[in-house]
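Read the single chain below, which is given as structure tokens and is the form predicted alone.
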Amino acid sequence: MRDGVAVDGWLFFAVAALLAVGITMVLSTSYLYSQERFGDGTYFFRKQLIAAGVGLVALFISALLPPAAYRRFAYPLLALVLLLLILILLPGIGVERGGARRWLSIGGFAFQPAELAKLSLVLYLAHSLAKKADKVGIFSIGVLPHLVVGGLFLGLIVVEPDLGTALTLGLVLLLMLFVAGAKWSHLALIGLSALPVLAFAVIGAEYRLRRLLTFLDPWRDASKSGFQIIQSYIAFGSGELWGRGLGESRQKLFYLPEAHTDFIFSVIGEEMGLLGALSVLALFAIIIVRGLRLAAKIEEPFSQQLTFGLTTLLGLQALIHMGVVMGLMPTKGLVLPFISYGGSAMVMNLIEAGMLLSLSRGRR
């Protein structure tokens, strides 16, 4: 391709080689599972490779389409995502299971409009603070607005209840604020802020309460609450250097819960080792030196916006659930983006993906 229309190699060579890595995981990772669930050991496989299919496909669309495309769908789709977080929540509408109300059911496809959110937010921040880019060391202006918009949309996540998802926008919300030019007091005052709010959040929460206790000291609930954690331990522990062969992973065999969504890295330990684990997390790294770089490339407000935003949320939700599994960080039900299973999340970061190629264009 030519030097105007070549995007990023580095980016897509990282995108699409966590793609595979993914796509092995998940088959490796369920197999068992949903043999023993559904009769089909490819069952949650097949869905993933659909979802990889579709995701493509709209990677390569949005990497073909220029930002000011993005800019014009800031507002409906924010008014189209405030509308599917309403809907949800309400009985006969939103799909429950395992106690939270987060999905729609479209053509026998369940679909989480939380992830189209993150989506939508960045997509809004990127354009609001844009367009106010003199004013926003203004508080009532380059500020409160933001908030007000951002803490609607987390509120309705954490109703679900999603306080992960909420908690990664709200840091992505204030990095973006930062990035944009406000003020250290103001970012501070919002900070101290949410402290209370989250606070309630967790202690309101006896669930919640219980997982922080857990981070604190896994061992003092060994069997229970600290069962998930001590199982991730024990897999990276067995993996060693080199990992114990690929599909040959021990804790999946229903020790080590979600291994195929929320523990997939931990799997990934065990069976292709230290090595593995650090080369999967060298491919995030890459995205997000690369994104970093590019946006500080880029002179156009929009575009700079949009291009840190989408980094920030794709590595964010990346480090969040490595540092989860690992024991770094409390139990958030958070997938790592590209490989955990899961077809809304699969699609949409293979959309951010190709929203970021298309950001790279003749910036290499």
Second form
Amino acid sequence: MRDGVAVDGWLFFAVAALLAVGITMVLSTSYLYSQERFGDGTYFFRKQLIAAGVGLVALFISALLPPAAYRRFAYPLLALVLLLLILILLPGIGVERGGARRWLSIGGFAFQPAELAKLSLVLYLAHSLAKKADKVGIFSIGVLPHLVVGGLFLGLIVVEPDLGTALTLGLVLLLMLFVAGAKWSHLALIGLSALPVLAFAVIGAEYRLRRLLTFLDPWRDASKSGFQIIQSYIAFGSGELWGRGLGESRQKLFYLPEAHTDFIFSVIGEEMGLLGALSVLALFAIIIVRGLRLAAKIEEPFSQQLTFGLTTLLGLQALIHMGVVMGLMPTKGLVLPFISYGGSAMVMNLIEAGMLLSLSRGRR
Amino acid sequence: MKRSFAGIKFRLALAGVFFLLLFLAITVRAFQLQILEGEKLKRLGERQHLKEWIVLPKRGTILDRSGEPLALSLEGQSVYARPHRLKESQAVGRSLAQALAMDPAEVMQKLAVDKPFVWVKRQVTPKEAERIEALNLDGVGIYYEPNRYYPQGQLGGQVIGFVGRDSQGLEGVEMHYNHYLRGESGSSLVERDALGRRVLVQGVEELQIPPGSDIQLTLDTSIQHLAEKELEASVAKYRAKAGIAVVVEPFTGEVLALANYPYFNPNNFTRQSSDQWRNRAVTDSFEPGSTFKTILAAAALEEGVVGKEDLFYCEYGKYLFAGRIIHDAHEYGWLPFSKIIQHSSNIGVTKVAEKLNKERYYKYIEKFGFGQATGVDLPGEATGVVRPVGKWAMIDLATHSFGQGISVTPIQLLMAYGAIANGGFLMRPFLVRRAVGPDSRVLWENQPHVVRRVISETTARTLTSILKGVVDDGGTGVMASMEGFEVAGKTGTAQKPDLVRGGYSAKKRVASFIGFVSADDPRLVMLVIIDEPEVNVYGGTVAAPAFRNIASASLQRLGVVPDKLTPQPIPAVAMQEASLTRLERSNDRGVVREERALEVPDFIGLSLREAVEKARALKLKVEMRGNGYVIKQSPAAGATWGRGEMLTLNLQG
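Now show me the form predicted together with the partner chain, since the one above was the form predicted alone.
Entire complex below, previous chain first.
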């Protein structure tokens, strides 16, 4: 083991490779759409390049900061995010797109507070769980406060509405509580009490119910509600083993909605085949494996919790995106970290990666 | 519980297992979708990406006989919408309605349809298309599709017909010759995006489709124009309901003009009723009335039961036959056969019909082509109604002889008169001369077709001289006579059958005049029908002047030199002089005949049409046998031979 500035090379390699694949795929998937909408095929690509540049700078800065420095941001960030999440719900402040208020416009840049909320919640949980390390098994101290803060976040995100992000965060919360040592019985209780809330959320909004039914059998209504997921199947199927070749996707010709964001993995499957899809999966596997190994090695509670939380956050988003586009989970608009188009997510994901790299420093 | 590092490691391991399971699920699913079901899904994808792209060729042009375009295909623009893609269909609907000058409710209704594609408005004007372009609406676009344009508007509208939106002929020549005009549509598999647009794949050549063939009509635009103008004037003057005028070349059967009033403009066929676009000269039949007496006369002459000057007693206007009284408009006593036709005596023709008998009469009705389609190259031809002779009652012999109880189409009647004009041949009428491919190659040519010989040349000549009398002073058709040309023809004033009450309508008449000119060297045979005139009902008054006007202008247009260079004397004083003129004329011919003995020209290899034209130019009498091209002629080419002789041509092909 060398002590010093060396970071986890595997982790850095995986992130860099995903970023390269991502930038390429954004160009491939957005070109025609962008051409269609703005008369400029590289519009999205250029915006993504800028986001990646900003994100890389942020990655290096966060990688250079010592993990202990993050801890100081835990509460201020929590407060800021709560404020922002409330602000975007107010008409006139939040930017509405496609029926959802998920964006804040700051100086011409649309920004998604939910992306910041992900990091903020992980940071808060790591801090709080580390602080209460010995009392996590006590419900009122180790579980309840986290449930209240997490529930507040989730609730605010659900009403945007962005159920996908909320569910992802819920899972991250549960996993972090679990690893921190929460009792099985407490976790089971949370799970059981979450069920009616979930059921209410699904049945309460007709489109969510429809989505769920479509998930169960997309072919039942192949031309309408099942259309999207079937188009995604077709993309994967058309890729077969080797793929059609980069840029050769047919499904991105408006058969797939949002091919450059919510369905980008389908286009990867179509253009680069099973081998390409599994390669991307393998890159995420590297991040998760390295992250979990790192968490297992770290003894300092905050760093350990933060490592596990960030790894889970990045890994779960990727796995859920893939599961959704392959029809293993009900359709939700979730982006693939480092790959999908979207500035807020790109910058935040790279900051998260930078933090992981910082955590890995000197622990090899 | 004390925080235990081992416990956390265990829990981290369990979390790792959780992730491992997710990874496995995704790997298995990817393998299933991409390998196991890959082929099936790929095919499914191809079904939506690859679309057979059918390219309609540019439809051929329809030209008149001198090459004047009557129907052209232009590139048109249509506006479509993709309702599923519309974001704010209310706002889009409003701006579309405004830009296209449509009813907003109608546009909304179209946009509300649950379909991926709807036409908002087809065949928009360039201005409208420009406005739509300017709006730049998401989910709204312009599609280029060929548009049919009829540069002459209503001219010959019912003959030309019209075309549906996908280049299918729906009426007239457009329909009958759709096969040639439409051309072969081509198709290729092309990739399409989800909006149905073609994806340009590099290296794939744009599909080149040869256009459809052009169709050249026998119709002469200027004669058609004349006919339409005169017909409309007569209908207006006599406050009639409708009118028909048809002009045919008697030796070939080529239709030079065919007018149906009220006229029909194929440029906006949707706004006109089907009554208006029907070509009634071909699709409708009517009771011919007195014009049908000529058919009886032909039969009686051919069968030798009457001579031109045989006398018949006309009973002074009332004649009891088969239990019914037959009336004449004027009272006559003894009349020679020729005068019976000239004065159009019903009693006279009844007596001729009695002498002929119904079986022989019926045989000629059939031979002249009544009750059968003429085979004209237009859709929807009617056959008319001729009851078989076995079902004739006694009275039918009389009524048929003056054109009642039988129905014929205008084109049938015209071709029957054409047979009298051309020396006895029933010709098949036709409107299309040829089809010319895109490379200017003649793909197909219509040939004059002799259906059969109906009467002998002698009978035809005798009949012609009788019909000349109709137009002479004392005849019913004096108003058809014209300066410089002799007209042979017959008037008709038919009662219209009352379809509601049975029998005949008290007031409604069909006035007609049919004839050919010049009588002895006919260049055209023409029928003018005026339906339900109110001011005056007699064919000789209502239809004959239109005949005269159309005929004289047409002959001028065709460049025919008048028979008689001296002005036609005023009919009222000139009965004698008229016959004198005729004498002079026959003298004239005699001189020509005596002057020269000719070398027989060569006809071998000519088409029927060319042979007819050549014979006419050389003023030769020709008998044609068969169809197609001349393979044998007698006497042979080069032989010396006098003008009066008959040249026989055998055709085949």
